[in-house]
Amino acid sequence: MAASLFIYSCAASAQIAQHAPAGFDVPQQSSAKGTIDTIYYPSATVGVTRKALVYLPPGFSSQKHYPVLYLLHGIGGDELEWLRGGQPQVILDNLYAAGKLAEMIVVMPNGRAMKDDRATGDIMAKDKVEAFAAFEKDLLQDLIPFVQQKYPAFTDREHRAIAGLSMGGGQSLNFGLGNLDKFAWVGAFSAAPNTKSPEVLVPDPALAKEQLKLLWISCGDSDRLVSFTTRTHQYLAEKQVPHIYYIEPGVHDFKVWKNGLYMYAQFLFKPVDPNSYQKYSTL
């Protein structure tokens, strides 16, 4: 098989088209809808009470558990970024409409790990990039404890996704790749330069193909960042780590994200049936 055909670690139990169809992203006033919840959190790590968004699905009830997708934002962004420029609610209830989804929580924290997170000044400033790389250990012991706590939220790996776009899909795949046993299913759309290198990032492929229920990676054609995507792509098929690997006509914008996380969120929480895998070409 070519290089450039994705491979899959995973299908989902209905069919996913290969692009978002027009009007994905359009709210439908017949649909029903989920919430969004605004969470404050004590984070041991920075020593200050932190925000975070909450998506609950519609008809969420506290007397079932759900499993946990963390979304996350770019360097410019906080965790309102999503919402202003993503509509990821509007995506996701129109999925739900569709019968297209597993029901989840999507949990959008601020992933600047700071006493002031603020998307403020210098965004390229020293301590502002570090501390990106810090919330690994607030998302870890600080967000994920706390969710856990507040919600019917399942807490084995298998039940808990991670996905960004640019910083923070740098940001997923280093803390999920980092934290398989944290991690069953792991996205990043238009992954920036603080994404780790690949012999890095998976040193075990055997473990990463056993452990990982899907790692997907994207990105637009024409992003100057896309050889981070590729050069990820190129070491995980050559250590026959199934991914998939999706790259599209764009540029480094929310066109590219939004249609990410309307195909990522599909294959999320599904059974594998490695019978029935499906074969994406370039766009």
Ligand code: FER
Given for the second form:
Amino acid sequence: MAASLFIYSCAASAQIAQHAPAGFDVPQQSSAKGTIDTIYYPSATVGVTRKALVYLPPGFSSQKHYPVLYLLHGIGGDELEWLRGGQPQVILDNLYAAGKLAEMIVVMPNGRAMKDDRATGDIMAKDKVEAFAAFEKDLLQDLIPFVQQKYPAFTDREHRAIAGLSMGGGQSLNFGLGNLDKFAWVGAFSAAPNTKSPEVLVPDPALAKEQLKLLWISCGDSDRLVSFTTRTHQYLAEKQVPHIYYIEPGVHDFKVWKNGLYMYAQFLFKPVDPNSYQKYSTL
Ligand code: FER
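Alongside the form predicted alone that was just displayed, please also present the structure of the form predicted together with this ligand.
The next block holds the full complex; its first chain is the one shown before.
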């Protein structure tokens, strides 16, 4: 019994993503680098051409097929926010160099689906906040089909992930859990008040449990918005929907979001072991 438990814990810990170590976000001279494209896609939803950034992994080849992660920004940001504040390409390049990441395409859109989608003026204005909800249609009907036409992407739910920070975290939960036929991997870093109430997010816990590969929710313990993460976690725990709930020391900033990307990305598009999720959790 003791021996089998030991073996089990070794096997489980082998696939556990650890908290980001020092240097995880520092460019390494010698390692292969991914590339970043800017794409412009016609949005029938908004009625304009919209912009997004696309990170292609080192060694990208149009002869292969790739899963896709949609990575969303916060209320004060746009398609450049992750790049400017989080340098995800450095984090991902380093993870590839360490052999810790499945090859994937990462799409960073502008999640404020309105004609003038700049993060200027009153970013909390009603029409701008509503545009974050309107992005669901733009994402599903305009951006995803465009990405799948332009890049050699797998098109099934098990090869599509969504994650975001703050407003983008709320969007990821709302859109991901609301469209389980489209997304098998859902992640939220410091989800904002736009996060739907747990009963609305997950009305059918059995279906969510069956369909989700991974549901990740993380937040800094001193974030003023932490209650939105805790509330979601409590409901999921009560309904026994497997998820990773990762509370770390921190506030509402890129230190937490970069670690969220670092950890969440390592799970994506690999075999999952929900039994290992309980090793995460609180401080
Ligand atoms: C709010 C507080 C914070 C809110 C949104 C946010 C829509 C979003 C923060 C972020 O994206 O960083 O009351 O309401």
